[in-house]
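Heads up, the chain below is alone and in the form predicted alone; it's given as C-alpha cells.
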Amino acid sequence: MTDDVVQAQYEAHPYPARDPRDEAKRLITGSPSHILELNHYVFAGRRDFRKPFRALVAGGGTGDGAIMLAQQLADIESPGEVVYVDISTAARRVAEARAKARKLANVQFHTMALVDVASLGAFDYIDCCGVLHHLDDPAAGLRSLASALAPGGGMGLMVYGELGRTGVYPTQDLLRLIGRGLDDADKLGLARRLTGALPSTNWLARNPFIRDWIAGGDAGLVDLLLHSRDRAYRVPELAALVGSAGLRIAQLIEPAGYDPINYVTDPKLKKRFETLDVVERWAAAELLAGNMAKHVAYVVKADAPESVAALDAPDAVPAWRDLDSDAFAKSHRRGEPLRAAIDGAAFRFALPPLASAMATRIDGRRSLGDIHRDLMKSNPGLDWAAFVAQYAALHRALNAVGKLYLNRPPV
C-alpha cells in the first residue's frame, strides 16, 4: 500500500476535527509536548528557553500539538519556533487557519513526508504523535526523526496501544469484509450503522477507551475502523522499535498507569514486581490495567546522561500543571491521600504530613530552597534532608498524574 492512500484519506478527513474558531474559547493542551512536561522528561528541566529552540512537530495534523507547543512558547516570550510538517494540504490549512487565529508568528508550515524532514536542518525536541503507527516503516521513519536531533535533543512520541484498541482490528476486518465494491463515503456510511448496531458480546462495544473516537465525528470515525494503515504495539515492542534508532525510552505517560505497584494491595505481588527492570515492570503495568489505547512515551538518545529532572537540588522550581494549588491545599490539609483517576483506572497515593504547607508555596517561581527556608520558620528543625524526603513524596505522587514538573536553572 503506497503513502498516497493515506494521504488521500487525511485530504478527505482532516484528523483531528478543529475548528479555528474556537481558538478565541480555550487552548487545547495535551500530551506530549506540553512545555512543562517536555522540559522535565527530556532536558531534566534545565532547558532554557528564553534561548534559541526549534521544535518539529512531524505529522502535525489539524495541529494540536504546534498550535500548543507554539502558543506556551509565545507565552513566555521565548525565541523558539515550531516546524510544522504533514502530508496533507488539508490539515495543514486547519492548523494555519489556527495559528492565524491565536497571532501566532512563530510557527513554520511545510506539507512533506516525514522521510524528507532532515532537509530542514536539526531540531532541539521532535513531537511525532499518532504517526509512526501509520507508516509503512515505522522504523525507517523514527531512525529518520533521530537523524534530525540535536545534540542532547529528545522526542516525544505517541503510538497506538494494543491492549486497549481491543475490538478496533477485527472491526475492521468485518468492515473490509462487507465493505467490498463501496466508495469512501458509503463505506462511512456503513461503518456509523455498525457502530449503533454492534451486539453487546462484541469487543468494540464492550471497549469503552476508544469511544471518544466513535464519537468525534466522521473524522474520527475514519481515523479508527477505516484507515488504511495502522497497527498498534504493546510496551516491548515500542521499545524495541525506539531502541532501534538508537533510543531510550525516559518515561512513558502518566507514569503512574506504568507502574503495576500502583494497581495492587498484596504484598507479595508488589515484591514479585519489584523485581522487573523498567521496561519490564511498564509492560506489566499494560498487560494489569487493559486499558491503554495509546503510549506516549519521551525519548532521548541512548547515551544521553539522565534526562529526567531530579528531585533533591535546592535551585530546582517546582511547577503546577492544570492545578489549583490553594485548592489542592485545602482539600488535603488533614493528610488526605490524593486519590486521582487515569482512563478508568483508580489510583491512591498516601501524602506527607507537610504536602498542604509544601503545595501552598508551589507557585513556579519559588525553588525548593526558597520552600523549604520559609517552612523552617514554623518548622525549626525541618533539615534538608528531611524537607527533600517530604518534598519527594508529595512531587512523586502529583508527577505520577501529570500535575508536578520541576524547572531547573541551565548548567
Ligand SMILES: C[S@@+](CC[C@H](N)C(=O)[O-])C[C@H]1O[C@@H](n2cnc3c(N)ncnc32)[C@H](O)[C@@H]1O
Given for the second form:
Amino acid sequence: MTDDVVQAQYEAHPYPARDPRDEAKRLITGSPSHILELNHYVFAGRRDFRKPFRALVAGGGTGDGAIMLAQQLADIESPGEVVYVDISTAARRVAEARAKARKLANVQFHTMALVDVASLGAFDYIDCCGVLHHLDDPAAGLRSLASALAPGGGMGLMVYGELGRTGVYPTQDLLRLIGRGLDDADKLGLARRLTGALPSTNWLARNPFIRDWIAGGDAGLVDLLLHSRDRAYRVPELAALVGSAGLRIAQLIEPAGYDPINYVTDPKLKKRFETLDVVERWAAAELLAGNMAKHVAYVVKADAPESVAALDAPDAVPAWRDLDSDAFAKSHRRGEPLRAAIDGAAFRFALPPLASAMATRIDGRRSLGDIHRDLMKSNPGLDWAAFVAQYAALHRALNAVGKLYLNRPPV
Ligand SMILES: C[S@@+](CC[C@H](N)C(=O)[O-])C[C@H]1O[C@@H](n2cnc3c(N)ncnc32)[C@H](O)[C@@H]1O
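If the one shown is the form predicted alone, what is the structure of the form predicted together with the named molecule?
Let us now look at the entire complex, which starts with that chain.
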C-alpha cells in the first residue's frame, strides 16, 4: 500500500478533530514534547532556550504538539522555532488556523512526507507522535528523522502499545469483513453501529483503556477502527525499531508505569524485577500492567552521553508541571504518601519528611542550592547530603508521575 491511501484518509478526517476557535479557551498540552519534559529527558535539563532552537514536528496532524511547543517557546520569549510537516493539507489547514488564532509567528508549515525532511536542515528536537506506526516502513521513516537530528539532539516519539489495544485489531478485521464494497461514509456508519452492539465477551468491549477513542468523533473512530494502515508495538519491538535507526530510548513516559516494582508489594517479586536490565524492566512493566495503549519514548543517539537530568549539582532548578504546589504541600503535611493513577493503574510513593516544605519553595526559578539555604534557616542541621537525600525521594515520586522536572538555566 502506498502513502496515498493514508494521505487520503487524513485529508478526509484530519486528526485529531480540533476547532481553532478553542485556542481562545485553552492550550492542549501533553506528551511527548512538553518543553519541561523534553528538556529533562533529551538535554539533561541543560538546554538554554534563550539561544536558537529548531524543532521539527513530523506528521503534526491538526497541530497539538506543534502548537503546544510553539506556545511554550513564545511564552519564554525564546528565539526557537517549530517546523511542522504533514502529508495532509486538511490537517495542515487546521494547524495553521490554530497558530494564527494564537498569533504564533514561530511555526513554519510544510506539506511533505517525513522521509523527505532532510531538505529542511538539522533539528535539535524532533516530535513524531502517532505517525511511525502508520508508515509502510517505520524503520526507514525513523532513519530519515534520525539523519535530520543536529548533534546532541533527540526525539519524542509515540507509537501504539499492543496490549493496551487488545480488541482493536480483531474489530478492524471484522469491519473489513462486513464492510467490503461499502463507501467510506457507510463504513463509518457500520463502525458506529458495531461499537454500540459489541457483545460483552468482545475484547474491545472489555478494554477500558480505549473508551475515549470510541466515544470521540468520526476522526477518532476512523483512526481507531477503520485505519488503512496501523500496527502496535511491545517495548522490545520499539527498542529494536529505535536501535535500527542508531538511537536508544532514554525514558518511557510516565516512568512510574514502566517500572514493574511499582505494581507489586511482594519483596520476592520485586527482587526478581530488579535483576532485569533497563529495557527488560520496561518490558516487564508492560507485560504486567497490560494497560499501555501508547508508548511515549524520548530517544537520543545510541552513543549520546546520559541525557536524563540528574540531581548532581546545587544549580539544578526544579519545576512543576501542572501541579498546584500549595495544595500539594497542604495535603502532604503529615507524611501522607503520594497517590496517583495513570491509565487506570494506582501508584503510591512514600514522601520524605520535608516534602511539604520543599514543595512550597519549588517555583521553577529557585535552584536546589537556594531551596537548601532557605530550609536551613528552620532546619540548621540539614547539610547538603541530607537535603539531597530528601529532595531525591520527593523528585523520584513526582517525576515518575510526570509532575516535576529539573532544568538549568530556568525554562
Ligand atoms: C494520528 S495522526 C497524529 C497527529 C499528531 N502528531 C498528533 O499526535 O496529534 C497521524 C498524522 O501523520 C500524518 N502522516 C501519515 N503518514 C505520513 C508521512 N509519511 N509523512 C508525513 N505525515 C504523515 C497524517 O497525515 C496524520 O496527520
